[in-house]
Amino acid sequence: MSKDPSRASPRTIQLCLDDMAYNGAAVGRYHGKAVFVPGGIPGEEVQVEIVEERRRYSLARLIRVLVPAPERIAPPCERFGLCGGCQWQHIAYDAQLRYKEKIVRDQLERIGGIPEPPVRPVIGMDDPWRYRNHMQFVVDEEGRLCLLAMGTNRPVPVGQCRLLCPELAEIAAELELEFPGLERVVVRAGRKTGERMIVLEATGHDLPELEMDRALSCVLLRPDGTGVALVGSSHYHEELGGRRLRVSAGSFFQVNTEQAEQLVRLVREYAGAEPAATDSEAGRAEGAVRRPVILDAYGGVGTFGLALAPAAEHVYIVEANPDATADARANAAGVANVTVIEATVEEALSDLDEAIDIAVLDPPRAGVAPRALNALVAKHPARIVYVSCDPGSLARDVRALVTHGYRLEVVQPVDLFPHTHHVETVSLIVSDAGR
């Protein structure tokens, strides 16, 4: 009976890079075999030690780079590649959107079975540096901020973090943090507005002693998830999409502002429901224009239920998480057509009696549901407007969508996340049937 060769392989070999893979790392073959080298690029030639086997492939560390790709760049990170907060400082920017872009089409061709998808370039950052309005860390047993080294739960202290914006840089930098059962700290900020927050995240009750000497709110989150005041507000507050927004310390946010920008732009284009074309003299007095009910699912904060609110007959938010929820309520405070329901989307739908014209999904990595999903399409929308961090899971439920009779008609790729493989999508999926 014949070895595999992968099996009987050395475990230092050379490898010829030639795809970038949905996880952010290169691919080589290796006898007919895929290996997966976290900092290569395609095009490369490298020198690398396999470091776990599988089945249907192998998982590698890169040694030495033998013949460099032209997009590799010297990372201006000194902890690159052992912090692993971002992957991809080694790609030139202009690369790195390239490779996103290619992801985003494979996902949707072999997980979402859309032959040539309708994938625009990505839309990136003039400055993709020093974007990042929330950012969570660990502590080390000296107090202070950690990332985890990659593939691991070792901490590597973080210093002056590239990534992180200039109104956190500084506390992050400062910051020195050390009583029982802190786990994590959490540092947010509104880039529009300057107010900063720190979130503790602790597994007991007992309150810490704290001494500020900046102007921030401290908050302590304890194991129940209810949050604490210990200086200033539980919440900060950020503009977006023209609104001022309430934030608490439990509440999701994008990190990425000025991208945030983007995707409620986006989220209005493809919703089609622009004040501008419903609020027409000549519409309402002809009685011509209908407006949309939307609805906004996994709305967190309320921030693309209210962008739309202003287009639309009725705006319904629903969302899962209490802090949240309390936010969307408070943001939505004066708009009369705007109603927050604090559920799950696949519960807040089995009670709505009322038609859906448009929905706007901003689901978590994992995607929809799929109860959720077969609740939203019984309710028929004529369009649906994804919003996606995963390329994985929006090709999944567009291949579900698909087989009730949608349609994928654009997917916007936007980079909220510069330097690392993540990339954030807004997609058009229409009923192919209409209303």
Contents of the next structure:
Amino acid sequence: MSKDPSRASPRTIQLCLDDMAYNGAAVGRYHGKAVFVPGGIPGEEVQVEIVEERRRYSLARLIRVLVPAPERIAPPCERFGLCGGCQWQHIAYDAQLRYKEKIVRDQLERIGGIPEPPVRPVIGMDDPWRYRNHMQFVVDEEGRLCLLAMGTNRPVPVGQCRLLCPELAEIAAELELEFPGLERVVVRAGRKTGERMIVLEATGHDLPELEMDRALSCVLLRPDGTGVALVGSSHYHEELGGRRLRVSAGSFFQVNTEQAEQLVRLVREYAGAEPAATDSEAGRAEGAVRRPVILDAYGGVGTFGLALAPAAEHVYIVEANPDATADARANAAGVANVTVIEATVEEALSDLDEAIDIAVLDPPRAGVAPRALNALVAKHPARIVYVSCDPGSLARDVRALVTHGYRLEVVQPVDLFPHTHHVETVSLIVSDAGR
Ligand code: SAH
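Please supply the coordinates for the form predicted together with S-adenosyl-L-homocysteine (SAH), as a counterpart to the form predicted alone shown previously.
Once more the chain from above appears, this time first in line as the rest of the complex follows.
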């Protein structure tokens, strides 16, 4: 292959980038075929090397930016492009937010079949750094915490990660761990409580001996999901929506506490459940106003369900993970109108006899399983508040809901993951039929 870029080999091409793809790469066209270029920005002219040729598209490596976009900035992290954690540090933050809005819009149009989807501008962060309260690492042969290099299984020591909150950055940079069977290390913190936890995911049966001179817990998580506290407690606490929540080593929790407050606020607003509506004069006079029955599906430790409980007749929190349901039950202690159901959403919905007025859905990336979605629409909730971390599966599920007589009212993206291409959204989907 020629070393002279002006005499490009057939695999090295020059390209104008004109769009941002769903996976965070910029896209150009070469002889009519889409070429994905990670690290590129729409509007740029670039020189790339084709690294993989597929039938409908090609994947390329950016060699040189010939004409940069005005949004291009110098990535602050020296590991950017090597470490697979961030994709967008080379894009100015306000432009990242515009691309995320466009990605959501495009997916809803293309996959959701919704013309001019009602997508609002993304709610960004004032300071979009040091936001992660949770990070997962692998360990290299020296026991240092590492992230995986982009698209490979090669460990890259993290050193000072700019996405990690200060309470954890210090641990991640200094911790050295080695014992047989150690596969992953997760560090977690309650930003508002200051509590910290190290989770060791290991295959072996041996319990490592640990000496810690810091105020933090250390939990060994076995492959079957059970946790053993080696130091301190098997859970920590975080505060969200004015509520203190218990979180165990194996339970999901939103990784960006500051932006998760926006999620809670939006879920409350879109659920439209006003606290104590039945106690109002008007409510009593009419005698017809009753509080809604709310389903919090994929409920985790009870984040949304507990925030809605004061406005609800009853809340059913459905969650499959036993650690998370134990946390949700502990978090719901003393709240009379909350029931925590340990089951998959598909199972729980077919067993639940009660009518549901409002459903909150917050599924994993794959979205809501068709069986769960069918069981949900059979209950005719008047409103569905859909919290999504994947615009593709959101679009697919919205399309299905539209065929069942629902309408997409509004989509509010929230930037939970600055400097990555990931987009979180809260959508309100209403029944056109009424109840
Ligand atoms: N709403 C919560 C958790 C969202 S993460 C919060 O904001 O904190 C998604 C949750 O769904 C996880 O806790 C996961 O354990 C759970 N889950 C995944 N698949 C499920 C299924 N099929 N049925 C029920 N829960 C499921």
